[in-house]
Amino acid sequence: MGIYYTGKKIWITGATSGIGEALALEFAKLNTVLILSGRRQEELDRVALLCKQLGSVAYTIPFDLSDAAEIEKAANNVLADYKRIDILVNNGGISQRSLVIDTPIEIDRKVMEIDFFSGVILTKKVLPEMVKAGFGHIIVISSITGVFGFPLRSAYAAAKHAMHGFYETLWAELHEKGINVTIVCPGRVNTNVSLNAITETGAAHAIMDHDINKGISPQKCATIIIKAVQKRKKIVYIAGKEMLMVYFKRYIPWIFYKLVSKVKPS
């Protein structure tokens, strides 16, 4: 499995926890050069040290995904230092737990800026050198909520749906120039994403989703992603029984809508 990744420069956002951290640690075993990003320098240093212990070269560059100017500056610095990124992992993001009717537009915009536009900015920054080199791989961490809407996640679902449209188009335009795209749609993964989700006030939700502990581990999720990327899969679903909703939406939509109508937001 390591041949595809050997020597590749891989930039991961949201690398301080959850799927991002797990991906960093798995990539570190594959003789890669890692650039790790997140908001917290101390946590980035912790993950970078673990990556180095696993045999990788690891650098850190902190920035805030909600700040377009910071993103631009970080991207310029990365390209100045490393010339080219081989694999970009747009993983960083934030979830949401609030009803549409209660959510002010500022919260919708914040979620879209973090979950959608930040990745678009980074992608557009690294693409020219990828095209010039004739190789690049963009890994996009979406969600099964990028395939269907679900209560309390309106802005989050919107951002994930937007990802699919943007990156599918990118692949259609640039695959002949060596640009690969893999959109990853996890279902229930045992992370703190629901704790850190924002409510209509912008405060942390601070409540763990029901049965999240029954989800797969970030490590298992990362292993599946790495295998799928090597196979150049365009889209990969990583889910348990919640995957049924994807099938219902696609093939038997009336069942999907009946089930969603019975979900009681709380």
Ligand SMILES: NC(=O)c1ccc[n+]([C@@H]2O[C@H](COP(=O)([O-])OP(=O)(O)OC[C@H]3O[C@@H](n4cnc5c(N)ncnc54)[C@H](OP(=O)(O)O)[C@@H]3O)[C@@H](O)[C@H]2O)c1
The other form holds:
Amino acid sequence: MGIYYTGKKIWITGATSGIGEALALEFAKLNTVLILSGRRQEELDRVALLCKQLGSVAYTIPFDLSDAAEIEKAANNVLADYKRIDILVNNGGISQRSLVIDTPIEIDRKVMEIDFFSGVILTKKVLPEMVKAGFGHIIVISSITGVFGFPLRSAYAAAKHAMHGFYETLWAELHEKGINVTIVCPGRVNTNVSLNAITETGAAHAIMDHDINKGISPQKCATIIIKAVQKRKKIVYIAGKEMLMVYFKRYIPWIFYKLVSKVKPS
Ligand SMILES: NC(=O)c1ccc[n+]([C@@H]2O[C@H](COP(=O)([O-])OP(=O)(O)OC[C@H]3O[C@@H](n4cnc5c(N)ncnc54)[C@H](OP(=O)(O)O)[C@@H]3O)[C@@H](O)[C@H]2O)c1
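Since the one above is the form predicted alone, can you give the form predicted together with this ligand too?
In what comes next, the whole complex appears, and the chain from above leads the way.
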């Protein structure tokens, strides 16, 4: 499995926990050069040390995905230091737990900035060198909520849906120049995502959702992603029974609408 990744410079956002950390650790076993980002430097240092122990080179660059100026600066620094990124993983993000009617537009914008625009900025920064080199792979961590709406997650679902439109278009425009795109749609993965989700006030939801707690491990999710990327899959769903909602929406939409209408937002 390693050949696709050996020696590749891989930049992962959201590498301080959950799926991003698990991806860093799995990539670290494959002789890669890792650039790890998140806001918390001490967590980046912890993950970088683990990556080095697994045999890869790992650098850290902290920045806030909600701040476009910080993202630009970080990308300029990364490109100055490493010239070219081979694989960009747009993973860092936050979820949401609030009703549309209660959610001020500032919260919608914040979720869109972190979950959608940050990745767009980074992608546009790394693309020119990728195109020059004739190779690049953009991995985008969407969600099954990127293909259907779900109560309490309006901005989150919007950001994830937006990813599909943007990155599918990117692939259509640039695949002939060696640019690959893999959109990953996890269902439930046992991470801090529900604890870190924001409510209508912007405060953390701070509740471990029962379903997330019962989700697959981030390690399993990362392993599936790494295999799918190597096969240059354009889209990959990583879900258990929640995958039924995807199938219903696609093939028997009336069942999807019936089921989603019965979800009790709480
Ligand atoms: N877990 C699931 O069930 C699930 C399902 C579908 C999709 N996803 C997606 O998977 C991705 C990773 O989430 P996770 O489940 O691993 O959750 P997580 O454990 O909460 O990790 C989120 C990561 O994003 C980073 N992040 C959040 N806000 C940031 C900001 N403003 N600036 C920079 N970094 C920020 C965090 O780093 P810092 O705190 O250090 O900044 C952290 O490393 C997200 O895009 C999420 O939407 C998760």
